[in-house]
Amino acid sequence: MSAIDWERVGAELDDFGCAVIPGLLTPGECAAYLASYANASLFRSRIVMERHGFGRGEYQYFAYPLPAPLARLRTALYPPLAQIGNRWQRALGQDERFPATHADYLARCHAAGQLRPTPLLLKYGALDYNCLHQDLYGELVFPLQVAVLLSRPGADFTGGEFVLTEQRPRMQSRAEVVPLEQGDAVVFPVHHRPVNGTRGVYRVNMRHGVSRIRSGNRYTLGVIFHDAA
């Protein structure tokens, strides 16, 4: 974690609305997460996306206590992202500030009735996809989240690109396609970000999704920092 260039990550989030952390997880760590999908005891719920109009595919939310590697990852990623989030809050003129540790932020979530863990594993097969959406689970929303590709593009699956869109005031939507290799993580906004414009700082609305899987199976680890109501 100490090798991550957080200054670069923050600058790319400011400029493009996303940033890639290459090799956040090793192939062995990816394989362990992928294998855990079959262990129902690790999860609190399973969602079949087509039943809800979310797309095609499925995902499972982890239960507390989280697996130790996931808990460590979530705890370690939070502090530098909180610094970026607080900078964005100042730019947007918002009073709320995020505490320095994830434990303190979770205490805030739980006091507000947001008690259910939100880290998840997503599984896509051929022709599956994820509609553009935002991961909002309650009144408290941490502004950034992380998705880690667990499968090998070109070997385990084809297609299935990670896609972001942003809607600036009085402009058409802009799309960003983010190439990822196995173990790479993409950091991106949950719902909006500040963007400098001709009339000051704008609040730009963001959505994310996954394009159609052409073949094979694609697994992703999602790390969301606020818990759900």
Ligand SMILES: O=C(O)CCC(=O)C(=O)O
Contents of the next structure:
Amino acid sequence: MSAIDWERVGAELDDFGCAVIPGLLTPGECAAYLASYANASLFRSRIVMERHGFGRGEYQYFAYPLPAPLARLRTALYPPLAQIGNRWQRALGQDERFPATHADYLARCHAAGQLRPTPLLLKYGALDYNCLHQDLYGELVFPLQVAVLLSRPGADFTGGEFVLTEQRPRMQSRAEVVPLEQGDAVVFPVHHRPVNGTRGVYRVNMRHGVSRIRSGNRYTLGVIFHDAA
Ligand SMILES: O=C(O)CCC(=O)C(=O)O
Ligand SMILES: [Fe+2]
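May I ask for the structure of the form predicted in complex with the named molecule now, the form predicted on its own having been displayed?
Next comes the full complex, and the chain you just saw is listed first.
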């Protein structure tokens, strides 16, 4: 965690709308998260994506208390992301500021009736995919989130690329495909981000998803910082 170059992460988020943190988790940590998918007692709910028109595949939301390593990871990732989020708030002329610690942000969520944990594990098999979406779960939205690839591309699965789209006002949309290795994390905006244009700062709408898995199984850990209503 201490080795992460947050300057670079912030700059790439500004320039491209996403940034990769290589090797955020070790192969051993990835394997442990992946294995925990089978432990139903760790989760508050399981979603079969096809039933909701979300795509194909499934995911489970962790229950509170989160597994200790996950709680530590989310707490540690939050402060530098809150700084980037606050910089974006200023750029967009928004008044809301994110507190310095995740505990204080969660207290805000809880006061607003957003009480349920949102970190999740996603599981995809051959032909599965995740439609472009935004992880909004109530009024309070922390502007950045993180997804960690737990499986090995090329070995455990093929296809299944992480995809982001950026919808610019009155302009054509732009796509980014984010290559990830096992343990790499991608940081990306939950719903929008500021972009510097010739006539000042404007706001672009962001969505993320996963292209079709061609073969094998692909698992992801999703870290979202706001709780759900
Ligand atoms: O499986 C992925 O890479 C996407 C996960 C996702 O949608 C999320 O973490 O919110
Ligand atoms: Fe998502």
